[in-house]
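One chain comes next, on its own, written out as structure tokens in the form predicted alone.
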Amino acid sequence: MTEPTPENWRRTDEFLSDTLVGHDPQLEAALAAQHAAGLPAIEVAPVSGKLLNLIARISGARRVLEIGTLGGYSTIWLARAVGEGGTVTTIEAEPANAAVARASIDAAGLGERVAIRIGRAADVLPTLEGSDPFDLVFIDADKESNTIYLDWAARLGRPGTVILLDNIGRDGEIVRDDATDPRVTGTREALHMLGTDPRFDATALQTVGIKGWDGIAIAVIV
């Protein structure tokens, strides 16, 4: 029996995206620009970005809220989902993320489906609103925010719309209700949010692979 260490998980991971997922050279260009300009690498695993590409078809997303862009990474794999005349709106605290992810974005051929939007977000989600509602909300932000991008994310949504929570795992800390780590009780927070809010109905999975010991919790606004 093979043993549970993370370097087997991250070899599982490995053999899944390369059966599932595959070569594909956009996607590994704006990693490699990402890594290039010195971002740091969280951005979401291939089998986890091709989970997201699949959700949002499967809900027939066709307006997406990115909550953290980072490189572009991820949101490569959203405005791939939702197709032409499908819009993602992604927002970015940092400039020089930004421009990075501007530009493997446009050089994949999706610029004309995605906005960036440049601020923290917590300031940048009050001027969304009023537009269409979203149809699927992506959050992978700082997790100390994690309760004020759910609230917006049922804000700027609809009975209906899907919302992702990454990270949720933390290494297993969210147990402990004694945690001080911002991120873990960030975390645990906005979980409780999601299990106790009317507005949502949740669950979430824990995972383990090349980002170790993490998770998603996936809701919907009802």
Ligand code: DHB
Given for the second form:
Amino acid sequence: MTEPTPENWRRTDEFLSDTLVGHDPQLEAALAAQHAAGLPAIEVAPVSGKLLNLIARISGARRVLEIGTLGGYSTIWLARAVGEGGTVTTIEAEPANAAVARASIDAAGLGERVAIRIGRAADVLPTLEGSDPFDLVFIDADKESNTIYLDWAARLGRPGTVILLDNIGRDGEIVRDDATDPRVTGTREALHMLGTDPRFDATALQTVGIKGWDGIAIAVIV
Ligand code: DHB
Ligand code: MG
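Form predicted alone done, so how does the form predicted in complex with the ligand look?
So here's everything in the complex, that chain up top.
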């Protein structure tokens, strides 16, 4: 048996990316721009970006909300999924990140589909009330605010809206009783919320690969 080591997870993930995602000049340019600007390499892995894209397409999402733009990598995957006339509203707290994302999204030919809202998500989200409900919400921002973001996703969605929450594994930290890192406790509280709040029906999958040991939660608004 191949040893289940991080190195072998990484090699297997690279094989899956090469085989199922392949060479993608727009996404590779977005990552190069993100790296050149000094942004952290904490975007989703290629296979996960494609998972977001596929779930958006399978669910027929036309209006997508993303919380946490970073350099626009996942935004591009989502903007491709909504198709012509679809929209992605993405919220980014750091203006410098938003500028990198704007350039990469425009270079990918998706500029008209994507509105970047600069500000803290807890401040921007209330301003989105009153518009048509979102079909899919991807949450990938400051983990300590995850329960606030889930609450807003429920308010800004409708029955059937898909919610995806990144980084639910955190190297297994979420099961440590002595965890004090607010990113860990915030994630664990979000998972409890998904499990107990009657507005959601959810599951989660652990992932291993080039981003280490982590995972993603998938929920639907009931
Ligand atoms: C971190 C944030 C992420 O969204 C991620 O996917 C990986 C790491 C972080 O803040 O360290
Ligand atoms: Mg993430």
